[in-house]
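The chain below stands alone and is given as structure tokens, in the form predicted on its own.
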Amino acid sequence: MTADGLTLAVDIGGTKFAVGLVGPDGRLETSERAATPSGGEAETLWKTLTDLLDGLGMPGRPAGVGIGCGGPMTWPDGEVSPLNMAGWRGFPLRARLAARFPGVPVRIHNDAVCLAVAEHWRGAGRGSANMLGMVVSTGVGGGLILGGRLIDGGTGNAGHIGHVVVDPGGPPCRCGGCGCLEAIARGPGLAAWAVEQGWSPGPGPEDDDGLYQEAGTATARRLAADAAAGDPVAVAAMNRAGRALGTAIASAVNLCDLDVVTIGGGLSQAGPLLFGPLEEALREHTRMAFASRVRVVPASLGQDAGLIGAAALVLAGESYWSAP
């Protein structure tokens, strides 16, 4: 017995599990969330993954299970090590799914993969061949589609745009190297960059969802709160991550001739403030006209995009995915 056709999804980050059924549509149907254990050993991350799993109520067997994680990960094999769990390393996230769910299609791939996913599939990216899909929060990430189809690369990690060198002297990132995009525009990195420069959070808004209270996002929420209050240095910060992002996304663009690039995450909701840098920048480094038509728009699925993505691996696998 099936779930009346429907797909199991999984999205697996530093501050939040959380697990879904979504129709063949796209529609996510009912989800369930959790705060990621902090510290938390690997059997320990497991049964909370479990727990939400047995919380969904599932009338059955899925048609499939789509999963997104923070990486890095082997792929498509699927053994995590997620940068903020140190409970898993080369946990075998998938193979575990796989065994618990037998005889359906089980994928995996990169959550900022699955998020570009979501909104080429079903969101702001929807009717375009060629897309860029990037989340800026606590990490800089996205994915890759050209001609239609999720460009994966060599080892699953196309489109990894937060580690295009954006300034060569610039900040140590924590890939090894200095001045990539990651290092400057990520939430807690532009955050501490605005406090050697003199700011003083205040007290800022909450995030709408009580399970994202991780210190880095909800610092940069609290700068954009008073960047848009008119902090000077807060709104220098926010200038400086908007033109980091713009010059990166430009080199995207005349690489990959993309028509649109979608950004989401805590820090996208800036708006202007980061939006607007962004597009100065991006304009003085794409000259030629292939490159000046891009559109930068904000993402447009919110938090169910990282489960939309993961399910579209299954729902859409023709087009998201292409490993054995």
Contents of the next structure:
Number of protein chains: 2
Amino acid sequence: MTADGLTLAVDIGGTKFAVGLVGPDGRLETSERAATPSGGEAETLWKTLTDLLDGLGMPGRPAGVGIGCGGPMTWPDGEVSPLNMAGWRGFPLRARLAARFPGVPVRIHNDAVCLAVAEHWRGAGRGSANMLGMVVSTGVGGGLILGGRLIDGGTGNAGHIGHVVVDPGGPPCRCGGCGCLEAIARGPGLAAWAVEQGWSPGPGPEDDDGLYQEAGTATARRLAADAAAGDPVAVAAMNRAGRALGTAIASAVNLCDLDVVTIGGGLSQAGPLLFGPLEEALREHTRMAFASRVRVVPASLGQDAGLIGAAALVLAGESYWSAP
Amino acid sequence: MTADGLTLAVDIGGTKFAVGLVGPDGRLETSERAATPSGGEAETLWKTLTDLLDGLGMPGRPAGVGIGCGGPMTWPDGEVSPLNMAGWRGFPLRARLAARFPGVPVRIHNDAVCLAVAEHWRGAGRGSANMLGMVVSTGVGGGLILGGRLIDGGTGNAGHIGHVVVDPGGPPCRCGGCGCLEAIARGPGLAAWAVEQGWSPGPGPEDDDGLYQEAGTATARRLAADAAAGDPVAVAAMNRAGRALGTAIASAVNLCDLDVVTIGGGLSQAGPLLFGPLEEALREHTRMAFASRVRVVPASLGQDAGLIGAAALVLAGESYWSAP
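So the form predicted on its own is up there; where is the form predicted in complex with a further copy of the same chain?
Every chain and every other molecule in the complex is listed next, the one we just looked at coming first.
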């Protein structure tokens, strides 16, 4: 008995856990979500996940299991140590799920890679053979599809667009380097810069997903709202982040001859305030004919993308899975 | 009758044309070279090539033809417009060679891509599945091998490491952008910067291959010699180029999760004067575990690399040829 040919998808992030069943066509049939237990120990985190799985009410064995999880991790083994989840350090997430679902493929990749895979498989990058899928929120991550196949790199870590250097003498990055795209354009970094420039966050929409909680009340979401209202420092901050994004994307385009770049994540919802300066910098730095053809588009799959991409590791393995 | 299973290799550059016969094991059996006719018209250039082919004394039909040529070109059609060869603009180089050698595969790629392929197939990158092969001379070019396969990108232009942005407000680049690695680290750019800083070229080795002739007597080779002798401006120039190289390589490593980077071309012969600051900047910007493992090594195949890489397009097509 199987879950009607459905694939189980698991999406593990610093703010929420999600599980779902995905059909061969990429449609999410059902899903369950829960907040990530803050400060949770390893087995507390694991129980949050298994409770969600129990809640799915699966009719039988899934055709396979696809997992997206915050990095870093060993790959393809899937021992995970997500940055924002101290309880899991070298936790054998893939092996634990494989033990629970024996006899079917159980595959794992970085959550940002899964988002890119989803946009390539069923979203805004569909039909392109050479795509960078980005997510811009508390971090800046991504995944690369080249020649129609997901690029893993030597250790499963290809796609780290957030650590392309856009300003060699720039601010320190949490990776230990400096001047990385992520150091400038991630939500909390952006808000912190604005505060340094004298911005004080006015009243704005409340955070509903924790994306920008690291910077306390000085959230990037409020910054975007203030920028939309014309606050000059907020506008300057969005401009700085947008130009950094455009410059890093240009480097990726020149190196990889990309057709399309998709951008998702909370900050991408800032619209023209971010995409205007992004396009401006991108066009300044992509002057060769092959590079100037690139299109940058918003991601289209929304909050289900993580589950859909995780499922694609199993459902479209010929394009997205190369490990043994 | 065939040329004993040998593959014909053609390497077309701004300073020389080369042709050769390559065995299935990648060994160059015989070769011929001629200087690129300066200011040559299309048919003059073509005759230079066919004279070389006649001089090879091929015993029969080759098993295939592999061509490396300076870009840009349409790919895989192979209508070439090499930057430094005004006589060929949209010249159907691949089609002309296909007409001369009917019934065998005739494949073409950018010359820097062929150098990368050669180093991966038979040189310093052998055994790595994720490699960037670079050449640093009058330009800065390269080719990417990921997952064991040559990456073409959407139009055959992947590998343009020279146009990764290392200083967004930096000097103008001949691509039309600014702050590209190539604008800073290519031989003539390096020499021009040194002259601006007050360097005047002292006596040094003569150019024997034209690599740095664009900047007249202020050649990068003399600059390297002066740097070796301790001239402070020359040392600063090499440092500047080395750091730009290290920064761009770091961006490529972070994005593509590379195992190894090979560096060839005239400037790479400057040794520690260049590789010291290169390594320094590279290590500053590759702090994540997956990235810090990268090795940067000199290319190992020397002047035959272009022919060997061109031949590999035919002889190892499963790794290096994806076009129809």
